[in-house]
Structures are given as C-alpha cells and as structure tokens.
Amino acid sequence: MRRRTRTCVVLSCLIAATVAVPSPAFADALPTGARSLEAVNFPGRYVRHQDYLARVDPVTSASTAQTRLDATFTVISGLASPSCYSFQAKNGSFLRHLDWRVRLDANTGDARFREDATFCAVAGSTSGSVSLTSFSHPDRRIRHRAYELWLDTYQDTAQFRADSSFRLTAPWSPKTNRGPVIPGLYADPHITNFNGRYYLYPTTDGYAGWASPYYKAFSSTDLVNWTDHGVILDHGPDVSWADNSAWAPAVIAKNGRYYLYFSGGAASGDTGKHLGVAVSDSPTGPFRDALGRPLIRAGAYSGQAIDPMAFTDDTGQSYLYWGNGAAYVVPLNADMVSFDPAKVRDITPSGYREASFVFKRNGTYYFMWSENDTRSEDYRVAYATGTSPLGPWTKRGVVLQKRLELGIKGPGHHSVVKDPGSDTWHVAYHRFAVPAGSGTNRETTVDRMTFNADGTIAPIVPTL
C-alpha cells in the first residue's frame, strides 16, 4: 500500500529534526478573521506593509484610511499546513519570508510560496502575545530589527522574545463586506444541513494546479458564525490511492452514517482523477476510506471522474451525479458505495462544464451546473429542470454570473441548501477572491435563492 508521507507539522517536531534551540509553549489557537498585530515591546506600533515591505509603523485612529488598510490582515488557516497560519492583506496578498525578509506577495500557489507564507504560533513574551515561527524554517521566528520584519534565528534573550512577540487585536480596518463566509482560501463548497444545523464542505484552495491534499468542515447556526473544525480526510495518510487533488467534496447523510464523496490523483505516474467515498459515524469526520480504492476510476467513462454529488429523492432512493465535461447520474446501492455500472446514464445538457447539483422542490427536480472554466470570470451556473431525478431535463438558462461592478468574478461551482421547515433556500459558491483573486485563488460565500410563481429560480445576486 503506497503512502505519502508527509512533512511534520507539528511545532515541536519540526524544531527537534532542525536545530536545538528551547522548545517554547504552544499558544493558544490563533483567532482566524481580521485582525491587527501590534508589537509587544513598541505599543502603538503595528505590523504594516509598505512598498510591500513589512515593517511596525505607528498606527492611531487618527491615520490614513490607507494606513489603517495596510496595518489590517486576515488570520487564515495556513497555506502549507492547517496546524499553522497565514497573514492576509486586505488587496489580497500574504505575508511571507524571502530572503529572510518579510514582504507582502501574491500568492503563486506553489510548495515554496505556501511554506515561506505560513507560520506556526507559539506563546510569546507576554501573556497573551504569540510569536510567529516560519513552518520552512522553524528555528526562525518573525522579528523587527530597527522597525523592520525580518526573519531571523532564535535566540533565547529577553530583548529576542520581546522583537518577536505581537498581541492580535481588533482589526483596524473593519470587515465591511458579508462574504467571504469562512476567511481564506476555499472553493467548491457543498452546503447543506443535518439536524438543524448547517455544514460546509469546501475545496482547500490556493495550489498551484489545484493540488490541495486535504478537506475541512465547518458548521453553523445562521449561515453567518461558521465555527472550523479542523481536517476531516487527509489524502496523505487517509487514502492510499490519492495523493493530492482533493477536490469537490460532497457530504449525504444516510443508514445513520455520513458519506463523503470526493475527487483524488496521485502525485507520481496516475495523471488521472478518480472518485471515492468516505464514511464516519459523524459530520465534522474523521472520515475514513470506505473502499480503499476508487468507487469510479478515471477513464471509466468520457470526461473527468471528478465533482461528485448525491442526491436521496422522497422514496429513499439515493443517486450520484458526476462529471467534468460529461454529466452522469446512477442510483446507489442501499450501501452508499456501490452502484450497477448498466444503470449510469449520460444526462450531460448544452453549455455543461461540471459541478453537479440536484434538489427536488414542490415537485421538480432542478438539475444545477457551471458552464466555462473556472479560471474564467465568465464561470457561471446554469440549471434545467425535470420530472425525475434522472431527467429529462428542459434548460431554464444562466442564474448566476460574474458583476463586474463589484468585482465579483467566476462565481460558481455551487450548492443549494433550504433552511429546515420553511421555504428559504441558499446557494454557496466559490468565486474569485476579492480584490485579487484567480482561478487557483477563490473564496466561498453565500446568498439568498429565490423561486418566482412559476417555480422556475430567479436571477440569483451575487453580493459583498
């Protein structure tokens, strides 16, 4: 059985395999969202970027609105490692090493780029402060030398830990926009609800070649305070057949169980996507492989086997829909994990690209897609309805795109959720990261969808 193994994430271990120095305390998990860094031994003076350099410059109610902007970052799970974090600017790039100094840049999504952004917090000087190690180089910890941030070897003196200890305080340039839901970088979030409460299921994003190895979840009461719950299948040790590519997860809850399908490549040799099904007894995970192999592998039918999704219709039946470039449907076993291979059919509709999504409303059957390709502003969702969960299908045209005017772009790859007992539906999807987002770096986010009188959807409004 063949095994990724993978880079240690824990603090401690990566500073034992590096060099000797004191093993410092582990901080409390850092609060992700907007925040502000202001350096412990200099009050008033708080982490900044300017000319892309970051340095710790003076900072009070009375500054520049530009100055407030650049002094404000967004605590996001890290770019490398979920264990540790990345500081995000609000024009979109991230805080990281080169050359030992710290500077702000875009993130290209390649291995190098997301270790040299990521760092692991541990206690700082002060009792509540943190210190910021670098996950690639972990007997180095952030620092100012003369106001500037640089990275630099530890050192076990009082004047070291307090240049390298920062307090998070509240941001000082406020989040004003709803969305992004859950700060950082997710894309293809599969949305529904399990017992009154809401779960999220995205895409970790920002890889180069979409190559994340790894899923998360997170749940909410209101659609508005999403709490993480950490990785819930890792392609490293929890799939033997997949290295990277975690893509597209979907969660169906059935037989008192929750099955999660999802999308998976290796790093060597298998160039292709497969699609497997996980299973745990809990909706937050672990979820472990219920196969240990691929439920359909790439190249069983046209088109890529990626972006799964489920559906249990009324009569308790459960079907899989997939497909990149072709669109399949075929019921499930009473299992969840098998189904009969002569009842796949190809339901694939004019303009289909991929991202699957069916539910049943007032009797209809609304069979959703994304039309383009995702690293196009033009990416957008699509929909037909039916009589069946199999089809046919009658096109209903576009409900989602790109508004310019704001600068939402390539909004799609979505899921639909209805609020339990009522008739107050919602649509997650990913899109560009405002203000300098991409194809490879996209945000999740959620709005209203509405039905008008004759069932069919209304244009659905992207927002801030």
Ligand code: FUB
Contents of the next structure:
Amino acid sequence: MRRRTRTCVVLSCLIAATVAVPSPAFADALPTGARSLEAVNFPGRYVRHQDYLARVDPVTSASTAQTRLDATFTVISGLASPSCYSFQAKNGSFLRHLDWRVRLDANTGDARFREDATFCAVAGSTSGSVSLTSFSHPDRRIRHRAYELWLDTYQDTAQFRADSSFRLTAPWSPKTNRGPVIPGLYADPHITNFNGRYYLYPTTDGYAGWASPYYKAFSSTDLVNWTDHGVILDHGPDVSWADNSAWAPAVIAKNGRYYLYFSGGAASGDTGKHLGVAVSDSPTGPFRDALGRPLIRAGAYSGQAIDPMAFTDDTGQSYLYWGNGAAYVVPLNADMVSFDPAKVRDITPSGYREASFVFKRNGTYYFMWSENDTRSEDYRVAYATGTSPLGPWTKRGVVLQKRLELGIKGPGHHSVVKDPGSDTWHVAYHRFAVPAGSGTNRETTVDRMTFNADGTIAPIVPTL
Ligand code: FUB
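Now show me the form predicted in complex with ligand FUB, since the one above was the form predicted on its own.
Let's see the whole complex now, leading with the same chain.
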C-alpha cells in the first residue's frame, strides 16, 4: 500500500506543553548534532551506555573520557521517520528498545531496527525538557527505573512524567572532527551553489538495500553550519511510479526553476530503477514529479538508470549524465525534462562504476566518476579531462580514495562546487560512517579540491 503521509517540517510540529499519550504525528522539534541527555529529576545523571545497556549515571568533568564519550549522543533525523529522531552513540551504534529495555545496537537497516531506534519528541515535565515516545510503540516512552532505561507504557503520574523527561545539554564529549558536515547517515551528496548559498542534496542512508523513500535538502553559507530544510520529495506521496530507492539526487537551476533528477524503484513487480525529474520554484522544494512517468525507464540503456547529474555549458546548453556500469550523456531539450534519444552517447571510461559528475574550469571539461562497489572500502573517485561536454575524454586517474590510518573507508559518489567569484573548489562525498559504518551506513563530508599548474586535479586528501 502506498504511503500518503507527508512528513512534518521542523518547527511546524511544535506542540502544547501538556500531552497525554502523543502520537508521532505531534512530534516536537529537537536540535540535531552532538548532545547529552540529563535526567530532570536527577540533575548530574546523564543517559549513557554501559555493556550495551542504557542507564542514567553521574557524569562530571572529572569523569573518565570513556564515561563522557558513553554519555554523548548525536541526535539525528529518525532512522524510520524524518519527523522523529534517532540517537547515535560515539561508537556508531544507536539507542533502541528490545524487549522493552533500552540498549545500544548497530543499525541493521531493516525496518524493525529502524523503527525500534526511532523516538518522537514531546514536551517533558519541566520547561525545556523532552520526553521520548517510541515510534513503533507510541504509547510507550523512554524512562529510568533504578537508573536503568526502559520503554514503559505512559502513566499519567508526576513520577512517570519526571522519570521520562530529559534535558538536552551540551555534549560531554564535543565534536572534534570537521565531518560529517550534516549529522546522520547521508550518501551520494550533490553539492551546488545557488545565488551565493551552498546546497546539499543527499541520498538518505541507513536502510538495508538503500531502500530510503525520500530526499532532504540542506543549505549553508560557510560549508560548516547547515540548515536542514526537511523532506523535499517523498516517493510515497509524490511520485506515482516509485516507492523506494530514492538515490543520488542532483539539482540544477534553469529557466528560473530548479530541476531535481533522481532515481527510484517500485515496491512490487518491477525491480529495475527508473530515472525521473522533478521541478520546483525553490531550491528547497517542495518538488513535484515533472512528467508523472520516468524520464528514462529501467532497461532503456544497459546498466542501471541511476546517478543522474546535469551540467550547463557556457553556451547555455544543458546535458544529462547518468549511469551504473555504463556512463551516458545526452543534451537536454530546453524544457529540461526531455531529450532526443538519438543523441544519447555512451562515454564509459575504464574502471567506471557510477556517479558521473562534470564541470568546466579554464576551458577544460572534467568528467569524474566512482569506481568499485559502494560497499567496498576501495570505493573511490577517478576522473578524465576533455574538450567538450561529450568528450572525447582522457583518463587521468584516481584522485580520492580510502585513508585507513584515519579510519576513512569507501570515499566516493562525490560532487564538486566552486566558491562564487574565486578559484576555490570543494568536494562533497560520502564515506563509511566513522566509526562502524558500512556501504549502507554512510555519512557526508566536504573537503578541499585543488588543481596543479597543468590543470590536473591534485590528490584529494580526505579528512575527518
Ligand atoms: O546510494 C545508493 C547508491 O549507492 C547510489 O546510487 C550509488 O552511486 C551508490 O553510492
């Protein structure tokens, strides 16, 4: 059955201070990023994990580094719903309930885990505090009993309300890394700049089989502090021909509008991925399916119809690139939602897997792509240069790859942006989440990209 619910936008979901047994539809908004959670009725005791079990224990500045780490969580968009939240420990695992005990486990990506690791925020017992209801069991909340955390059925008593209320405080173990630039699991980031503001459009990750159904948009003026604009396209309600596999969006501005190219699969029957295009008057959506059908159907060309990217040359002509296993390019018609199939060109370079990205610098066209499998730590980025958006291309080699001494694995599916008015370039890419990530638990980060005097790209140094 197709989902018809529209996810709630941050701050539009604020609720009144008193709530009996709330449902996720009335979720409160929380700040994302690193936080600690203090019990309101035991000041000085914080949610922490010990031997995979969650408790509230005393934490002070004199506590060991490990205790402070164990009492620090990154609040992220909910693994099962962007209207709610998940809490990721510094070791990469998530708070979840199992047999009503709250504990810590690695994300398997299946629906059961994601639901059990998703909590919706409602007002707590004291001003500014929060209570966390279970996404999968909305009548139950996280509460402490004898300092252990349990998922208990809500009771309308002062004791229960206090035992299930927490204050989000500054993290006991502050973030020291530059990345990930957006908290949570996001992959295939498409970075761009519209009117002096940077935008990131990633795949939502953390789903087994990369099954996520929706896309979010983020924006920033400094590439460090990012605003979450919420869901901009959700296959369930918004795309009649796709339910899942919301992969690798790419957004381009043209004709005063914004075009989002994306891929998706249907829940039943047809297992291939189609490539579609959606349009909006705003870079942060909402986007609507422009055609009501795929722009490129699964099987129309060899390889999967995924990983689209659009590039507009100085002539004003736009081109669509896509591919997995084989790379294609075609000039787009002026409407940006159609092309002449007779003009499709296969431009597959050696080593090509997916994630084409094209840009131009000083008259040279750069065609970049990812090699190997996104589930491999050897996933990496290579590139070629050419004299036109269609090639011919000369392969120049690998420019971004793993850096195991820092625990950086599988860096790839990147995109590139230039600071307006300068020759400063940045590359956004995903890697296995650090630590304990995988090919379906990936995170998005940004590093510098520089050029040698001869125009070749210097090896990109991935940083934490
Ligand atoms: O995120 C889903 C898929 O994984 C993308 O389409 C590929 O590029 C790979 O990153």
